[in-house]
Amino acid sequence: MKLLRRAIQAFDDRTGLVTAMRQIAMHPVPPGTGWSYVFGSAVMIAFIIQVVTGTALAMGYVASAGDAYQALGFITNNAFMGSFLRGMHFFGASAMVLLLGIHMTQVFVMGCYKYPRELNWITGVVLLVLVVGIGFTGQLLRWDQIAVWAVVVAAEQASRVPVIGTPLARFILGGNTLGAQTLSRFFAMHVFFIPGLIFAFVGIHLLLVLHDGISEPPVLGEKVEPKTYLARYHKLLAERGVPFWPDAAWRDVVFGFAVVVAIALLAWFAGPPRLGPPPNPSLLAQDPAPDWYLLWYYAALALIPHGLTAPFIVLAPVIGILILLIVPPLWNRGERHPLKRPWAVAATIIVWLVVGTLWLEGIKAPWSPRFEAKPLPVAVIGASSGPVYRGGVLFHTKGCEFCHAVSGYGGARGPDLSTIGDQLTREELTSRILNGGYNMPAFASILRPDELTDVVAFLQSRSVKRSSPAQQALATH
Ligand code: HEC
């Protein structure tokens, strides 16, 4: 014990670390700082899981197209507790991106932005963009189907916004088109580039939180004016300070625990994401939806009109992020009690609405194509052979129901097709189906000329008259 004291006395003599903890341990924090104070921490020890697990797992990992994906599926399927550590990793990506949208909702509806604070906040912004890019660049590792094509939908979104549309795609897939070159552009940013910016700004976050010390609890009527606010704030310290070291931190201590554990069994008992099929750059017939945290945006593209989309998908992000960076900076003073800044809690309340609402439309999707589809009974055909019973199997079998509901059978990404016998001819029906349309693949190249007269006769066999007891009961009077 007394040759342990020693030898970390003669530590500190040479490195001056162990005054250094103490110090930041000990440092005078505000009274009252409650459990609303914890999540910052959290964010950190989730991504410290992150560097963590992301370390065994590169271990494991060959950041090669031909291989990448047998690499993952050793790691899931044979290596020692692999499948936990996939889903510690993911799992901890979740943690992060959620504790970090509580943190910063937390910092805002509070005004612990405002002076002196001003810069803690726009490092935190930086580190808000820096994670969603970790977790974007990450998904891709996985090398499946899905992976694959949430990010050749991207880049293919990328690639209508005028002007820096082409650049920005080539940017995204490192060429023309996605290739092996991809993944190891995606690797390096996921493992080296974006993980170091993390590291940078984590610590000018960390040493400003120490520089600045911690925002007390807003009081109702207690205005931050830049002239008087470090005056008063150190008066308080220096009569009512607690130090950090019990007295606050116990709290962050005991949450991040709860996270750690939160997050070992979510990956234990839900396990990782489980891997599509393998890649194959033929097969369209994928539903290219991105991890969860970034769904709400995907839905937020799927949603708005077309025209829209190509300003939409990197301005709106932009716009968002500039609003982010600039609005809450120079809003720095004034009162901090969110009693008194109802539009500050209104804009909170309304971005968490819209979030919540798109997330919820992106889990539905009813814009993406429905792969599970059941075919369609002979009930709902109308006939158990001949042309119309033909149609009627290919319209499932050549997939035209994964996006065209008949008789409420089938997908929304198409009209529903039910009554389209009264609405289009022979011609039109013909024309629609071998040329396609905008959202709709040409299947001149795919249905054969017999097969193409079926269809039509089944599609003329859907009008109102069969549609439903009740539409022909109205179509008989
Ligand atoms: C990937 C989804 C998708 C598939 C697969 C698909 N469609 Fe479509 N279809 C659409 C969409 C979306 C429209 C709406 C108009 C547009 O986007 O051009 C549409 C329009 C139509 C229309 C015109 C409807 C109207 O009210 O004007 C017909 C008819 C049609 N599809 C038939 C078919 C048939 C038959 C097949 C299979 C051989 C098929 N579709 C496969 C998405 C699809």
The other form holds:
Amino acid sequence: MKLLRRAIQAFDDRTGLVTAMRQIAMHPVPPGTGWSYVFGSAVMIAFIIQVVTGTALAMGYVASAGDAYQALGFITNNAFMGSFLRGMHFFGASAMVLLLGIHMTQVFVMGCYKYPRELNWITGVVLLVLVVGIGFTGQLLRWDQIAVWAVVVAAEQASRVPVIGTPLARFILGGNTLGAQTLSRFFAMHVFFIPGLIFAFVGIHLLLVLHDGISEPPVLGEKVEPKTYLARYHKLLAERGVPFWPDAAWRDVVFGFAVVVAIALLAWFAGPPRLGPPPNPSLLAQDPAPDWYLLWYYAALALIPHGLTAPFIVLAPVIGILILLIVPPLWNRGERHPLKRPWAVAATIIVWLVVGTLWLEGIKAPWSPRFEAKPLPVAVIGASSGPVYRGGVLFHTKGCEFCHAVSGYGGARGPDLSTIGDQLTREELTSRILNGGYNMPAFASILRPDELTDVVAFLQSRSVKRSSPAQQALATH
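Now that you have shown the form predicted in complex with heme C (HEC), what about the form predicted alone?
Below you will find a single chain and nothing else.
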């Protein structure tokens, strides 16, 4: 032990790092910093898990369009602890996003962004954008059908941005189409560029925390005034401050340990996200949904009216980020206690309710084609032979049922056609099928004349007026 102490002392004499770390650990913090203050440290722990597991996975990953899928399959199924590492990396990313959201909510509700900590909040907003970006770029590295089409959809949405849409889509894809260059670009962004920025902004964020101090718990009726706040804060630290270690940091240690254990348990028992079929950009055979933490935005894009899609894609993220960035300059003084800031509490509740509602809708994804839809039973078709029966069979084999429901069978992307025979004439049905419509492809080159006749006959039979009592019950079920 004496030899070890001498070695540490010699190292500190030459670097000063041990003394600096001791000063950081012992720096005073306000009294009363309880469990609500643990989420910032937990985000850091989740990020460290990402760095460690990501480095281990990168050693076996091959960023090549021809080998990435097989390499990830080998890591998952054959490499020692490979599946566990992938699970840790996936759930670590989920934990980082969730904990960062909770941390920023706590900071906002408690008014911790007010003077002199405005830049702490702004660097936190930048880190939120970077964390979402690193999560999105990581999804493509699975290089399966779902991941590939999620990026294709993202590029298609980006292309709708006025003026810069086409260059932005080319930047995402690394060219005009998705391919090897896309994977290389996403790998570089996910492994090098974005993590480097996260390290830089985490360092700035921690330096600001040390410089400005940890915000004290809000007191009812006590306002933040820039002219007097620092003197009052330093007096509080001098009279009642406690050392960060161990008086406050032990909660960070306990909660951080719980985060690591939770991620490890999820990785062990739930495992990593399942690899889908190998990528085939020419075949849309999966629902191209993003990972869970982006499902709410995916749902918002799907539910927005058609004419507002392009403005929403451009304005919604920009406005959202700008609102977060202007919060400190506009409201950097005054009350901090939540009971004195009902507008802040109400805004927080509304945001979480909207995000949660959209997230639940994103899970159901009623706008996505239901490729697993089963063929219509004879009881639903209403005939076992003839044009109506053949049309009912074609309704499934030609993919119409994936987007349209009939008597409860099929998808919800398009209108329910259970009573379409009462709404459109034969001529109108024929025109719509041949020419297509919004989000509906034209079938003029897909259906033969006899097949078109059969499909129209089937759709005309979807009529409550002309159906049997049994069919009427099915149509209105």
